[in-house]
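Presented below, as structure tokens, is a lone chain in the form predicted on its own.
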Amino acid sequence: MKLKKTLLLLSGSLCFALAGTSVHATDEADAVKLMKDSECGKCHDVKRNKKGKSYKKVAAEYKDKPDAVAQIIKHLTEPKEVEVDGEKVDHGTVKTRDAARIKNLAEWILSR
């Protein structure tokens, strides 16, 4: 009986501890590599605005939006024009078609 209580207590503690962790753990090294390979750093930075918004600002704008990952993925994969300093320029796309890597990058951006 004492063993059952101990196991129950341990399993409950484990569930409680895991509840605080992110369901979408990102592979930071791969996200950073894809970002560099795609030359995102020319216009974006994690903390400060450059020609484009910082990832911190992007994450804040998309916070609590249920479709945030999908919107970021669309932004990363569909060519479009964006306005920079009053001028329209082509926004590049990520240099992969691997859906898992793209989703990882989107989640990484949103986790900033």
Given for the second form:
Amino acid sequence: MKLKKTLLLLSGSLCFALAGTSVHATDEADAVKLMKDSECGKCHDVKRNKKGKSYKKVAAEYKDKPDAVAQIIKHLTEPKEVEVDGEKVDHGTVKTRDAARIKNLAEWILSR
Ligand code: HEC
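Target state, the form predicted in complex with heme C (HEC); input state, the form predicted on its own:
Once more the chain from above appears, this time first in line as the rest of the complex follows.
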């Protein structure tokens, strides 16, 4: 009886630990692939400012915002105009509707 209870407790905490990792670890390969498919690299680089700012700069600016992930997801999924060389252009959105992949990309950008 006591053993059964211990096992239950153990399996419970194992699930919790596994779920914890999947929420926090970002999948770099998938983030990079999604950016490639969405042609983000035309305007962004991790370290260098191009037409758009570097992801390092984005990460620094959003560092203290509690809803950073939600804001980046919004930026990547809703059409929005941005300025490139003084001209307004459509920012473009990510080429997927998979919410988990978009969240992964947002978290990857914010952890640069
Ligand atoms: C046509 C060029 C262009 C493309 C393509 C582009 N961006 Fe941007 N992006 C910009 C510009 C310009 C801004 C405006 C802010 C700035 O960089 O000064 C911006 C802003 C951002 C921001 C910061 C938003 C904020 O609130 O500060 C993120 C994050 C971002 N882009 C990610 C991406 C991702 C991911 C992709 C691919 C889906 C992408 N961008 C595609 C030009 C582009």
